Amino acid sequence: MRNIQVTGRLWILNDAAGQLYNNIDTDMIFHNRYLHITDVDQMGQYALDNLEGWEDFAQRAQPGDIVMAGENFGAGSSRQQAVDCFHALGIEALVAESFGAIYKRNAINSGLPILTVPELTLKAAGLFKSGDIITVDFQSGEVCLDGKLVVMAKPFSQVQMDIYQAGNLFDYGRKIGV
């Protein structure tokens, strides 16, 4: 059983003027020139190398990181790549006012976390800084600094917690027997 709570280094996504970014399309996740990859493992080295101001991201990210962005994260294609490179990163989750619909749905389905926090942009000011250690409650939601509650997400729903228990969709319909 995968955990439910997962403590790890924070990645704010801030733009030049230090406000979480808004609108970041799975281009700048991972750009169409790296299209021709189709291994998962060298996906991460291109994480966010076409977001302005952090085109590093990939060499500074560590396994267990938490990411954190403002409204409409992964907006955009289809481009499944986009949550592959946060998996090969090993990053624990996704933390966001809001998701492109059709990156929340693949994310859900390969098992990545992705939590939603209404307003976000409006309270990560001054609240959360990049390298702070938190901890995210994918049941109840809940997302602490230092032990103590900070900001709620919306818990994952029980569909997202079984593909996410299960590791992804293909794995939880074997264990339902579909």
Given for the second form:
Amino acid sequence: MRNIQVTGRLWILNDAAGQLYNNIDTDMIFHNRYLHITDVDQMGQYALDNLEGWEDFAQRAQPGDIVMAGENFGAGSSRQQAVDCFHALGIEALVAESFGAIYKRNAINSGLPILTVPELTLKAAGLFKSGDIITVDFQSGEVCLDGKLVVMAKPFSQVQMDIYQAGNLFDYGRKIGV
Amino acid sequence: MTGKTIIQKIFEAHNQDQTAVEPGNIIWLGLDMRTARDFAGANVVKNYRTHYGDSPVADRDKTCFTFDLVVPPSNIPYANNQQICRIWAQEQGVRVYDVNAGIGSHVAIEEGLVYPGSTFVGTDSHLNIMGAIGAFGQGMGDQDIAFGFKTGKTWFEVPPTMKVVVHGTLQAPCTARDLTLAILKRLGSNGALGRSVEFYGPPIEALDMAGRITLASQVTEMGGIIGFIPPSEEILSYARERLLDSGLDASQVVGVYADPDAAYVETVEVDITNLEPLIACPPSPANVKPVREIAGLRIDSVFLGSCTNGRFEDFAAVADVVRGKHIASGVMASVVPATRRIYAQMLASGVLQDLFDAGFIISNPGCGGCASGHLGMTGKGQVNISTSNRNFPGKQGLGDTYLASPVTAAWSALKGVVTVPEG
Ligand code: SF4
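One more: the block was the form predicted on its own; return the form predicted in complex with its partner chain.
Up next: the whole complex, starting with the chain shown before.
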């Protein structure tokens, strides 16, 4: 069993105006000039390096960290690297108001925990700050700070939990015989 | 019992287990065709080899590669990745539509690899373009596709469906692109997030294939899973012809239409009666304004092409504007047909000559000019008008990209400044 609850240091992806970034697209997460890279270990260093104000994210992030963003995170292209670069950095979970549809699949399939929190953009500023140590529960959806419940995320769907527990889509496929 | 939407019906016909095809449910969806491109292709191969070794794909006739992003390759990593795909494809006995073919989604439609009612996936986020012919298309990541190559199916959460009803008539100088921008303006970049969209109304029914493709391709920028345009008789017979031409069985081509009492999560009405030419300004495709508002802005370059506006009809409309004239000095303008067939049509009809004489750079077919591929990147401070579908910072380079119709782009190329086209 993989952990269904993780605790880690929070990065809130804010824009220049201090608001939670919306519509961070895959070119901002993993720019197309690196698309030829196929080795996951090489991907971490480029994570978010085309997102204004976050160019040095890869140097500052540490394994176990949790990342928070606004609406439609991962909009845009189908590149898996935009998910894998977070695996490479050891990011433990992504929390956003919503995710781009393809991004969501890619994250689920690769076993990267992602959670959506309705109306997060309205709530985040007053509730969290970067550097907070938060706990996220994939099964209940509870997001806690100092042991207190702050917001509710949507719990993992069944497929998401099954794939996460199996490791990734391939292992899950083997498990169910496809 | 309420009726069913288009996506529900297509999914029911491809459902591989017992789960009901209702919004929110996850089903196992049978995939009629699974593909990979040159950029994620090598990652698909890598994933496949890691997890499935040398074992054969589920069905080699339903598996292929389409190279379109950097064609022919302008850098060694892309050349290497394409070669990795070619070698693997040879081992597996699957087809490769190589660097000469054009944009994969368009090649697929032309070769009958996708047809109304069918399902098609690949590593291209604009595969929902298949909604233009009433088929389900979806871009996916390389792990998803490797899994699809091996199993012929994928899990998919049935999205809810929304309806967009368009009123009025499309009048020159407005084109399908302006209609699309009007809808994009209305919905914004999240307006269709996670949904299937169905488009209705007289101006939608009147769209030709090229116009349908333009509209369907931008559903990605509205956040949608897919946008269906119910196929007309013309689209159905085009699709049948394409299949017959490729020696395939055309009887599988069926128009899938929603039931009259199907359930929609939202209905949005858009009136285009007083539509004027529109343009999407940096930094996002949904930042739509009337061209008039930024008319006079000096431009450095113009790009005509992409999966959104790379059809013969788009270039013919441009030829009508520029014939006998020359683009403004100091403006670099390039043309990239979507496919080889379109290139051939342009040659045969004289459109290519018109564009050449007007001073356009003419490239081989593919995605060049849209992403930072083999052609036409922009430098810092460069103002670029493009008929492609995205203007996110950094997509084509460091310049500012404005998205507009081929006709607006053509007029602007002639004048050297953003120009409202004349009807
Ligand atoms: S033309 Fe552009 S958007 Fe379309 S498939 Fe090619 S790279 Fe993607």
